[in-house]
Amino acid sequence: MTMMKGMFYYPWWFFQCKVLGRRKPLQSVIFITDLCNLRCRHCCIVKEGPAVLTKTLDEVREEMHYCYDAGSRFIDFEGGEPHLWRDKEAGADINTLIDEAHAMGFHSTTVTTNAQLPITARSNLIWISLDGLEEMHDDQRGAGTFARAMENIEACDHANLNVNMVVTSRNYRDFEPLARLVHEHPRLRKLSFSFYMPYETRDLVVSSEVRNLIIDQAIELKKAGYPLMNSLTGLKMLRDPRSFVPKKQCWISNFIMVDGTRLACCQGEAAGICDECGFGMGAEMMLLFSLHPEMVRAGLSVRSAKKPAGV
């Protein structure tokens, strides 16, 4: 249904702002709360305390039409973590929204879970946020955290389960040996990756020998046949992101953070950090605009599985 949909859709938004000039968000991120059940070293996300935020249905319904109406066809919720959100009110939970992103003319959902709780969301696209093997894992999210996502992966009988690792300097040891767990495990799809970026800190930034290493390892892995999303050409690209920040398409996704704020893109340009970016999708937004077949590919197979049921 999603491909029907788009076989309409993609041509008529491609003209539009390729054409045309405008910009139009083919994909919406929505920060839902900041409630989180971990304490991850690399997150510049939850809070405590006061300071944390959640919004109501009626704020993310709202936000989800302001998406739509923009022209995003894929929506993503994120926290803190997603499973976590509740509307006691409106006896809402992550999966209200999922319905209800679908019944407003979404093509595809996802939500970016830490894996620390039963895996029930409904979403055609589900990220498991994992930052190594067992030891660097548990280092970087805490004690027991690797052990717990893996039972609840075991027992998600999800048909699009993929993995997000992002790379710092404690664990990219660690990449290509979960370059393999996802490659080896029955339950998990795709592995995707993306550098420490230093919102708030530098102390965990890979240094450029690093980020060489990794991308070079990347490559390899994806040629030797792993399940990598990361299109070959992008992750040439990342290896310098100067190479393609000044041609840079990340108005693709826009944003709408927990207190509500709106972003047409992501978050580092607000903090001024494009030129250190570390998020393999900014170079793959810019070969989609450019309709680069290799991104094209890669970008419809993390989403080629088959919709859940009840969805």
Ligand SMILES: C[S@@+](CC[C@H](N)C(=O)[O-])C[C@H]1O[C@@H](n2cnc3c(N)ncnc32)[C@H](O)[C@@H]1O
The other form holds:
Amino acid sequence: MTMMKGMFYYPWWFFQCKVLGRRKPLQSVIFITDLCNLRCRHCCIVKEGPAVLTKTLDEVREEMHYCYDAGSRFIDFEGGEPHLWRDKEAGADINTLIDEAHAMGFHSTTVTTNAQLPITARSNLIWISLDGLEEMHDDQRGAGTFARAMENIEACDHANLNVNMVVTSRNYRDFEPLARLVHEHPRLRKLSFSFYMPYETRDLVVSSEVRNLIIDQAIELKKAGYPLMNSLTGLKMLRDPRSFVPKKQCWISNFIMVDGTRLACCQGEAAGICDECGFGMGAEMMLLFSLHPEMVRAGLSVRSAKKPAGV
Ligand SMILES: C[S@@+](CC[C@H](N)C(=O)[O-])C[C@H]1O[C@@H](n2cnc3c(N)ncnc32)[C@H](O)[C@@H]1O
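With the form predicted alone in hand, show me what the form predicted together with the ligand looks like.
The next block holds the full complex; its first chain is the one shown before.
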């Protein structure tokens, strides 16, 4: 059904944007809370101290309408930890948002989670953040977090579990072992990675040597059949973000931050760090907009796993 809806919508969206020059987002990222059960070394969202901002169901609903009306058909719920989000008065949790998004007409829903709680979100796609094998993941995210994430992955029967790694100057040596883990794990489908983005501090930024090393490894692994989400062309472009920044099409994703700020593209632009872009998606969105076949295939394959029951 999702693909059927898209067959009509995407060519229409593409025509409006490419030919008529409109800037309509296709994907929206909504930060629903900054409440989190972890304090990760690299996190650009959750700060030390108690969480202060959690949206109500009505607020998220209004933001979803805004994104849908702007043209968006993919929605990602981000936090904080999305599994902790509740609107007690409305009796709502993350699955309420997912169900409402589908009812509203979004084609696909995504949740990014640290997997410290049972993974109960019934979005079409789940990104699980793993930042290395046990020692490095725990170094970045806290003692015991790797073991707990792996237990919750084992216990979850969602059909579309994928892994996202943020590569930093501390954990980069775990990139290849983590790719092997994802490749061999029966419950995990794809691995995506990005480089640490220096929104506030630079201590975890990778050097250009490390950046190139990881990209070389990713290209080799992908050629060897490892399930890397990034396209080969996108990976090559990621070596030097300045190669795609002047042509970037980052408006394809809009963002609504936890304080309600609406951004027409990622916070990297507002922070003035596009030239250091570590998000594979920056390059991939440019490729998508030029209808690069590898990117279109990658996008369709990660979104197209069978829907979990109940969605
Ligand atoms: C902010 S977290 C929220 C969702 C959930 N709590 C989790 O840990 O996956 C979403 C994703 O952003 C990534 N992230 C956080 N800070 C980042 C940074 N400075 N650069 C790149 N990615 C970052 C996290 O590693 C995670 O994969």
